[in-house]
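Read the single chain below, which is given as structure tokens and is the form predicted on its own.
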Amino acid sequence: MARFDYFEPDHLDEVFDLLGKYGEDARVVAGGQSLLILIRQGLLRPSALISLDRISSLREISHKGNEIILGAMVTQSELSAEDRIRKHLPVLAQAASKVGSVHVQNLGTVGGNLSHAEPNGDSAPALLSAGAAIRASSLRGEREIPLESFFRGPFENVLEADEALTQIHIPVPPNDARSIYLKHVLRAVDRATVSVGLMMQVDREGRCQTVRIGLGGAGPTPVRAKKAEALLEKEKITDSIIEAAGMEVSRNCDPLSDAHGPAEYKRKMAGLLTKRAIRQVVEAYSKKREV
């Protein structure tokens, strides 16, 4: 049977302390659920659980300036739920609301789904898309780290032993931009086979003034698709540019094969939700166009 120490501190500079002390035997519990699991299969051995649960500023979700705050323990419920999340980010709202059961996503938080750093989490391609960057805090002082730099490997994040994550900052999108999460399961429940989170721009001549693309499951980590956005960026979105995207995702994505599916077939599945998610985000422009 597991032993450790367990502490639910009720301010952050208390974290900060148990952190500094119990170093990298340590480990932060925000939902838990992944975490528990590693521990129960002795995958993990930590001297030390720190749970958030207690420290109220971090299920604060805040729009301060140009960017949506997200605190560490906001759950996947309330991302979903939350009117200002459903405006400006759907592609998050989307996400949350498929991470695993209904259950899990009442205790399930968006901070503790990107530290576990898994690589088909529902939470990462979302915010890539978004333009995300992690606020990391410790005894130390803070620093910001951008999402796309967070991932080290297949769960393992870039925190420091003595860091923790608290809160995410997104900057909000312009008014016109669209967005969608795409997620393929074998059942609505399970974790992503593949993911494709997609923001973008597009003008009234239907040509394409930014995007961003992340992908889940198609590499050890979650990662943008850069190379089929440089394709796509104030190119005229035609059909042969969409396909093009695809081709280009498909062939520069590194998945892994697991019991989720093998690699080449994880491969063919992220060029097509890329081209899924592309159309659907065009077809949303029209509709406004001919409303």
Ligand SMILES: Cc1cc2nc3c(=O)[nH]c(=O)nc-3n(C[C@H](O)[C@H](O)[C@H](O)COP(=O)(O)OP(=O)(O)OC[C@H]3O[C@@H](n4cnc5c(N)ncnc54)[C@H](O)[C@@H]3O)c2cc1C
The other form holds:
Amino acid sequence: MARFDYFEPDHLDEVFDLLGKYGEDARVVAGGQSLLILIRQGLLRPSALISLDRISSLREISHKGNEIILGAMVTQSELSAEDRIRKHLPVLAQAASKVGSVHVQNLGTVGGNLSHAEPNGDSAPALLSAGAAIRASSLRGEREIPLESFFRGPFENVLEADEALTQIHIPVPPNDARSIYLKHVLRAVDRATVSVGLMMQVDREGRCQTVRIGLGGAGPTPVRAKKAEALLEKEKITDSIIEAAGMEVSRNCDPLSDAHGPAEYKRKMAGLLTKRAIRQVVEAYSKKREV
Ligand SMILES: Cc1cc2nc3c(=O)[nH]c(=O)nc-3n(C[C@H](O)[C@H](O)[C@H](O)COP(=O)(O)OP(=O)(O)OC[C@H]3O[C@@H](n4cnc5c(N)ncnc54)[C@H](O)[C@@H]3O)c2cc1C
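With the form predicted on its own in hand, show me what the form predicted together with this ligand looks like.
Every component of the complex follows; first up is the chain already shown.
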């Protein structure tokens, strides 16, 4: 049976104290949806578990200046139901609503999902397309890390042993930006084979002004499809440019072969899903402009 010291601090400073004291031997627990399974299977044997459950500041969603700030303990259910997220960041609300089952969404947190660093987790591609950065905190202070620099490898992030992810900062998208999250799965409750988060701004002439594409399951970590973004930016969105962007995604991604599918299949699906996402966003613009 796994044995560990268990703590439920009321304040963040106590969390940082404990992380400083136990270092690599400690793990913070958020929703416990991934961590407790790893402990039960004997794949992780931490000597201390530090629950974030009682830190109420980590459960807040706030809107300050030009940013939406998510506390690390905001759950997937809260994200998909929250009005400001649905209005400004549909990509994130859609991704949250596609995580596992309702039970997993009720307990699993956005900070836990990112920290777990699964190559095909749902939060990362959506937040990459939204241009998010994470706030890492410890007794030494705080630092901001762009999400695209947060992942080090499958199930590995760049946090130091004494740091916790405390907040996620997301720039409020321009009013005329549109976003979407598409997830390809074998069965409804599965992890993504591949997934795409897309945020795009297209002007009245049909020219792409800004675009960010986040990919899940398309490499050892979630990534931005920067070459495809560069192809689209400042260009008129035609069928041929959509095809080219999809091909660029397929060519440049580096998926792992695993239980969710062989690498070659994922490569094709990443390109296909990207094209589908761009088409759906462009269609949303034309519908809006017809009314
Ligand atoms: C049946 C099932 C189906 C699932 N399906 C999906 C799916 O379709 N898509 C998907 O994306 N995920 C899926 N998951 C995973 C789920 O999304 C988890 O929520 C997520 O992996 C971890 O979030 P958590 O809050 O439960 O974190 P925990 O399990 O508590 O922690 C996970 C890891 O992150 C660390 N951690 C947590 N919070 C912090 C923090 N604030 N700072 C630093 N480190 C931290 C922990 O120490 C641990 O190492 C599924 C899980 C289950 C059980």
